[in-house]
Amino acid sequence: MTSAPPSAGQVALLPARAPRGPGRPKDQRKRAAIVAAATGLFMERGYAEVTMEAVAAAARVSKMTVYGHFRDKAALFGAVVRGVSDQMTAALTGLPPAGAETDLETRLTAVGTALLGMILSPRVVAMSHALMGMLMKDRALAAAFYEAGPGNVRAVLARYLADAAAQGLLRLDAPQAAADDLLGLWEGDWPKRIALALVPAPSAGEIEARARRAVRVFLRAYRAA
């Protein structure tokens, strides 16, 4: 029988970063095979199936080196949550100004083609469903998931979006409904048929012309006039 992922009062996903006293620094590099080897089993064998000794293993590094960078398994998977939502965010970081002097269609087209091939790339859309299964036996996991990951794409996005319009280049009656449009746009069914092993991953041509034309579709729809 499999057991619930711990609850969000256990798993703090974005926590504050508490002040570490003296002693030797955290080896990142280790901490980060301890993350990759924990995402991979929990996605093979589901949350209540997996071991801080099996993560050791799979990591190849000791039980107390895991211990000594993540308290409990619940620490660990708050980690493995927080890997996947920051992946969800990280083609967003670097938008260029709403009033930059590259014109809209390019911006957008160049923001929809980096977050696609990061969204759409095999390893994500493994991990986002296999965490989905995890996440829906938890409610408010589930809700702080999506503040962090895909809630935190939709508000830079209609942030962005509103930030054109001030510029007069879009006409906007609700950024986060039309930031709810491009992304539908850009995104289809792709990860659905991607996670069911129904198309292979889209080349990075397939992925620009895609967001391209999803693109040129909105701004038929919001292009101000």
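Remember, it's a predicted structure, so these values are computed and weren't measured experimentally. Numbering follows the first chain given and starts at 1. In this text, the rigid core denotes the largest set of C-alpha atoms whose superposition between the two forms falls within 1.5 Å. First, how it differs from the form predicted in complex with a further copy of the same chain.
After superposition on the rigid core, the Cα of Gly83 moves by 2 Å or more between these two forms. Core-superposed comparison between these two forms: the Cα of Ala74 travels 2 Å or more. Comparing the forms between these two forms on their rigid core, the Cα displacement of Ile194 stays under 2 Å.
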The other form holds:
2 protein chains.
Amino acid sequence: MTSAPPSAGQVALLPARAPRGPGRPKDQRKRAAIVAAATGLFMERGYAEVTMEAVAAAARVSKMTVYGHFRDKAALFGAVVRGVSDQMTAALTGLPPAGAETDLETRLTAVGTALLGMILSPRVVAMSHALMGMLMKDRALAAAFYEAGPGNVRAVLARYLADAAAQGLLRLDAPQAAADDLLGLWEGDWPKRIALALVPAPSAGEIEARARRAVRVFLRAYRAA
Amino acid sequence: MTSAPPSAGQVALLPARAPRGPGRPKDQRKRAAIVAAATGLFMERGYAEVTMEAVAAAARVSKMTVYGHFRDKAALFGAVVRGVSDQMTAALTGLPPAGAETDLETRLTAVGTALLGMILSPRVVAMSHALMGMLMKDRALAAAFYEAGPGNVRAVLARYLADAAAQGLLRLDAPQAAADDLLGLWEGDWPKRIALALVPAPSAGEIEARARRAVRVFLRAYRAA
DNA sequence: CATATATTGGACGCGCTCGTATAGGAAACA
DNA sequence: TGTTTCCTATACGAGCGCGTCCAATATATG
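Given the form predicted on its own above, what does the protein look like in the form predicted in complex with a further copy of the same chain?
What follows is the whole complex; the chain from before opens it.
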């Protein structure tokens, strides 16, 4: 097949085993460089359009080194997915200023601004699209990624809203559904339009304006009476 | 390149010129069969994963006939995009029961149910994803498709909401933005989860329930006081 | 009927990419 | 120092899909 669906074999983790053998150990920085280069390329071109030679060149490494670290293209892609998932979770856990000292509208706007700042970057949009393209062929990996990525965002946001409801700031039946609604309002069809390059990359100001507007609409529907 | 980005050359329209030359004219039914087969295949597999031979076989036609109707793979894809766009517009123009005799909530729920019934079909989800994959490489074609597809949906819905506002049923500043909100609430991240096969194809009941819930939230935010 | 074009089926060249093989040099252990 | 393993560079086999060529046949027009 010209561009086979990656079954994305077992991902080789970075700190797997200590270099306990004799002889020269594998250079983990080269490995990181390979993953970084592959991530960038997969992000902006998609799986099929990226050749292993291009990855090697971008990582300034011999192609054989790439195959030394990863059995095949699918395994490399698996490592990329893993890395992106980890990045997503890490980026989000630090975000929400859980304190209730400031206005809920202000806090939600801040969260939305940060989130959209990540999600609406053209590179990230392109990547998540390419990513989904491959994940659609591997349900197990897809589930793992969704849990670590979008699913985690949903869960964190749902907890956040549930807390606010517990404090009497919101009136909502299902936090999960409300989180869905807020995310839907935040995103709209901007990802589509950005992916198709119908609009330029949104500025920080535009992003904050969109986050704020969506929060206002959301609160009109969910604010406690 | 193994799977080149389709620049999607000029699309050959169906009723272009009458068969005014001497000799045997091209069989337009074969052409239609080719486009239909290609649409189905591109929908469920994506551009790179579909071979011209597969298209020919699915259309029960010789490969040479395919190349007789379309210069190359990109041109065939362009025809597919064109056809899908036309289908979308056609399907939507007949939808909204513009009469104001029934409840606005009921009417919007009906529109949303019909829309989601189209959009959330796993085949359509997969197709729109594959479609975007190629369109991301051809801005002109992307714009044309967006205008005919999602953009048109937005525009129609915005007009619909503006009408309702003119009748005093809604209170909204920007119909376009409100339409965005409603669409965002309708979709949520269901397309993502369906694309990744994390949830089975939604039943008609689930679709209507989702449409109704989203409309209720929307109206809480936008209903006239 | 004569003519021009469409369609078929098979075969094939071309270019591309994956993944492997090989050999020499580099770097980390003991 | 010696040994083991890694890294590089290059070449190469194998497979695959695009697009073309060809000879034979079918089907429309004038």
